[in-house]
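The chain that follows stands alone, in the form predicted on its own, written as structure tokens.
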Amino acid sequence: MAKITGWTGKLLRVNLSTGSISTQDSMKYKDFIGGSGFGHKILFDEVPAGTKALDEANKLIIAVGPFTGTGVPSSGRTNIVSLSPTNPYHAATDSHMGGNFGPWMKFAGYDAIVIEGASKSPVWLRIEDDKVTIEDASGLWGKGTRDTSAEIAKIMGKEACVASIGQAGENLINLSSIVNSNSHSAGGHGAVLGSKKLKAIGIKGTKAVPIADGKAEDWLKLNDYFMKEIVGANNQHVVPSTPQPWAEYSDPGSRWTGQKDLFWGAAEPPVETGECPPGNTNWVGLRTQKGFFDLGPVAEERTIRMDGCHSCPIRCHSDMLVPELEKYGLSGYATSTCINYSSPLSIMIKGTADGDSKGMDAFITKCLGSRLADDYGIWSNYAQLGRDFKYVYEHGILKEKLPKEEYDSIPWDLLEKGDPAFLLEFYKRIALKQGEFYHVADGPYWLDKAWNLGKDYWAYKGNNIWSKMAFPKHHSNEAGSHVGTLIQIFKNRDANSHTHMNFIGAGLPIEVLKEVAGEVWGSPDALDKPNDYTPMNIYKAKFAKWSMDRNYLHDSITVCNYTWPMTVSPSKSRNYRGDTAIEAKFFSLATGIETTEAELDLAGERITTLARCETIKRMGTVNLRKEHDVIPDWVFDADPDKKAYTPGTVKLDRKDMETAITMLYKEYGWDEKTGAPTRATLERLGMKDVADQLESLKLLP
């Protein structure tokens, strides 16, 4: 038997109903690479149609790919697949977390952990290499994620990594998360673990993850090439945010915020981020001063350092000194990034006391809210939680639906004054499922069901809800016109795909980006100028397909889609061209299986198509074009005084968008009438068994 490298070759199964623990050969699923691919394959094969997210029959698959644990840059991601309680059809979603859990799982010897069944009483799972036990968690039930991690670390040692749910997951709140390493959270599946009474998984391992024999020198050369010539900053922004002597271009929207006189001000001694031109590997980690980007200029003096996931050079998590948190009973520190910082401010719908959205009050609000949300294990649903709260508060629905005693007990005066202490009540009432207030965290579809919000809610300007799948937009029509829109319609939660957005937002002039688009997708017309769109063309369909396939590929190999792919680079000497084949180069060296870019893209297409089949199985309909791939009216009705495809608007045309959908179906070889994969396509991708199961369910076109 050939030596397995990259992968561990082993999958762990834990059945909480029977208490059985077993392992199996993970290479059975090798065609699906790992991570998301493993998850969707196991779910499709083993979870019957009609199963709901919180049913005992549902399974939760935590998986990584052959990159994780090997040291590939930005490969510390962990992918989780399960049925989703927020989705109207309980369709499957992917949730993802950074931190250390995925690499630790590989070091313990597993490519995936499959959680099956449900315990009758609270338990946690203890994994130390080959020793796996189910432990009593009655003393942990009711604790937040931080205390849970600390208690398990006392038992396993501080080198253990713990992924846990907070009180929100225990109480089956739809918008709940799984959290590891304090602030790295996977949104949407916390309640699934809660339904199984699985409080946490503690894991540590002592095993290496080998790469292919004899490839160490090639590996070091490829890593050096990546670090010196290819990688940029967070979201693969490849130009600095400020003009710098070495840089031909700059863009104030870039996350490459490192610059002279900008410091990690709370470090001892303070560290200047400075200019970080390409070519020096030691400066890559200073490019992204994310505290400054996420929290505003006041954050500079509070930044202790930039933190991040295992094996990631970008460091996008900011560790902040916030002694003001002590008055709320917390330690004086916060660590997080992106939406987890901004979401709490969206809950403070009356603003902050000082009225400055980038001032010190906003800083404290963001840090306090991120700490509370992570500890309770509450998911913001890409900030939709704040928008839903705003709607039901401002439209008088809370006052109408909550019992008077409950409504009057909520400290609305704190909200009106902009006092961040309001967040203590907000998150607590949700996580502990107190009264009826927790419904604001049901997710849009179930919130509407609970309180009968009606058409006005769905059409409310600024609510950002995407169709009846009930998730918020996430880099949609405002990001690449048809491309962002097409990516949006195929998911069962917010698209969370940065493949196209990293390219569009890289910071390079549109002329350079269009040149690159022409080289990658066949024509510069694949990319429109911002707010100056053109009608659909086949190159946009190719761009959209490539973006979705790379997204699923990244979630399967596994690398961070907030950084990959490397479509462009910061190197002027390369004429800013990236290297879209670099995933295949690392894959070949990690696994020892010589693989081309085209072959790896085919694997991405296979996983995208499998996820599509999973959705068909859960929805029980073959006609996804009518029932799933729906675009909200606001995409077409925005800017009523402007016509689509005129400068200054991102609105699209209904008929043209139907053409766009048909073009994308053709690219995939899906049935144009229904949007369902055909038997011929499934067999071309090596999924005859998937076609057979769908046919048995009468779900083949």
The other form holds:
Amino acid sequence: MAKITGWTGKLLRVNLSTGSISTQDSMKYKDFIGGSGFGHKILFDEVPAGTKALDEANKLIIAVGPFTGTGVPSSGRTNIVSLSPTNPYHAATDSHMGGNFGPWMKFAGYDAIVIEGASKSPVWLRIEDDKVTIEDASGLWGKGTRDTSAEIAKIMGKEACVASIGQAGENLINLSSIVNSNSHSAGGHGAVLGSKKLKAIGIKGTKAVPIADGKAEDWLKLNDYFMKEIVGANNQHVVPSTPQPWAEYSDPGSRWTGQKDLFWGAAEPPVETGECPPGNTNWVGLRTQKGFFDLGPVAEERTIRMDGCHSCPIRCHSDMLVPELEKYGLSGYATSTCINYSSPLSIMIKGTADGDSKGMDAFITKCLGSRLADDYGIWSNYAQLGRDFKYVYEHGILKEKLPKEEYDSIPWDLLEKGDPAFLLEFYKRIALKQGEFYHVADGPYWLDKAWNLGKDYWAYKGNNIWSKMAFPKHHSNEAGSHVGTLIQIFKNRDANSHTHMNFIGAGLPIEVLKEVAGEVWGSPDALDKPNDYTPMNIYKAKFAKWSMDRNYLHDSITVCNYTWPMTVSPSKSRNYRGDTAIEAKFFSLATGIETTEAELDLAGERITTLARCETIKRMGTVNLRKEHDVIPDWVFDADPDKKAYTPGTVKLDRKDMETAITMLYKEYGWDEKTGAPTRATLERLGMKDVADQLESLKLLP
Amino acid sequence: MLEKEIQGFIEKLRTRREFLKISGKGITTMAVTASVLNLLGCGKSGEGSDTPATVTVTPKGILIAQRNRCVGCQKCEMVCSIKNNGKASSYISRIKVARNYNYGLTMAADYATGEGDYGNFLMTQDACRQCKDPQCMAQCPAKAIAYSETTGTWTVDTEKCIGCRTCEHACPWNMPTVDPETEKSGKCILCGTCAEHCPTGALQMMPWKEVTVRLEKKGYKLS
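Can you switch from the form predicted on its own and show the form predicted together with the partner chain instead?
Let's see the whole complex now, leading with the same chain.
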């Protein structure tokens, strides 16, 4: 057999019930690429129907792909698959974290770590190359993620990467996360580790990830091409946010904030971001001044540097100097990105004391909240946590449901006057599961169950909950009409797909984007103008399917779907065309298996379809069209005085959307009535065994 | 003070470059101030007090490593090991960032205020200092480390290397690393791949010609 490259070829299994530690050939799962594909395959094959997320029988699969640890741009992501306690059916979700953990897995020699069973007492897992041991964690239980990491580093060496749960995961809070490398959190599976009493995994390794023989120079050349001609800024925004002499276009919404006289102001000495046109590798990481984008102009002088995941040139985290945090007992430093910065502000529902959502009080609130959430290991559920809290506070539900003594002990005055110190109480009460307040972090479905919120809660304006799957929308009908809407219906958590959103938000004029859409999906009609939609057509179905498949492919291979794919580029000389075949080019060089773009897309389709089968198995119904793929009324009922498909509204039409769903099922070869993959489709994708299992469960259409 | 620093730096560049020409030997990396960085066209004038960068003098030019620009992506380690070993590995990379990533060179008693990603975010890019009297060479029992005319650096001859790891321990900064798969040592030969691929220019190879031009722009002469 040829030497395995790209992958390590090895998978680690740890059973916490029996203490057994073993390895197996990971290439058994090669058709599923890695990451999400490995995770869903193992979960589907091995975890029986009817299992709940926090049951001993649930498994948690941490997996990466052939790109991880090779230096492919933006390949520092780790994918986790397990049943989700937040989902109404405990259906499987993917959670993702950046940082260093994934590459460290490869350097220790593993494509995946499968956690099985449950320990009776707290333990942590120690991995140093081939040496794997289960260690006592009684001294770590009760600690935050940062102290846990530091304690383990003192044992394993300071270079060890530690992924751990905080107090929230220990206390089985539904909205809990797994955190590594200080600020990189995977949302939704903290409680699964908590139920297994696995506090942390410490990992380090001395191994190399081989790429295909003789391909080192080709590899470096491809990387060079990517960096000089193809990649843009955060979210693959390919035009700067301000007009610049070299740039034909600019867009104020672009995350390409680099410009003259904009600095990382707290660096010593300060670093000017400057103009960073295409063609120079050494400027790519300066394009996104993410502190400025996420935290506003006040953040410029507080910016120490940009931060982010292993091997990523984009740097979507920003590192802040915040001495104000010292009065809350923290160090004067904060780091985070996007939603984890914004969600603490959304909890401060009465605003901040200075009333400025981009002012210094908001800055401190965001920095403080992100630190607390990461340390306790609390997941914001794409900021739904803040919206849920707002609803139960403002509708008097908290007052009604909490015991009086508990309610009166909460410092509401801090909330009312916009004092960020309220966050100390907010997060602590959730993470430590004090009293009844923690229910706000149950997730919408279970919160409703606990406190009987009723129809008003699900329907209120401003709530973003998507259907009875009870997750918030994430780039839905406002992002690409039917395309964004179709993408929402697949998953069991917020869709978290940026394939479509990055393209739509790239910053190029709509005419250019429509031309590109025509080249990639067959017609410019695949893309509607913002706020000016047209009825469904087949090209939108192709765009939606491609977005989903690339999303699963990226989570499997693994690269960051906030950055990839490269549908467009910042290069005028390329007429702003990107290169959607780069994944296949890197794949061929990493694995030595000559692979085309179409072949990788088929692998993406296979993984999307498998995840669909996973959901069917957990829900115990074949009729996902009726039971799962439900679109909330607000998509159709918004702007009552406007008609769908007229300028100025993002509303869609119910009947037309049914057509859209049917078209999408057809593209996948799924049964149009139920939305379930047919045996023929599963066999076409090489998943006869999946069809057999579903048939035995009477879950084939 | 600034003028004195600048004159001092230029003098060091001059003498070390001359020494390189005469002896053909590598010279120790030197720490430089913000005003020197500004002189070389890196960074903003007059701010930041300590020594935020290092400069290594090589036959081809100078390698500048700026801590304030390092974003901890470790891409340098990946391209280094792919270029020099044909495989990606943080452990055998000749430039070292990963081992300092979390807590800096030494983990502080209070890690939250120490260096690294869990502290003040300051990264440390470490590479061979190209010592005047390299202990790795002196202590190598196989005489596998010698000056290479081609690279102008202390270089490991993998034919001679026996993988005993003496060099790893002999170096005060533990820079040479024996590849556990091949049992051969490796260390930085200033190939510049790390700098070429750094997304923020935190590592920079500046050829002598450019050094001269930059100095002249600010009214100084190298020779």
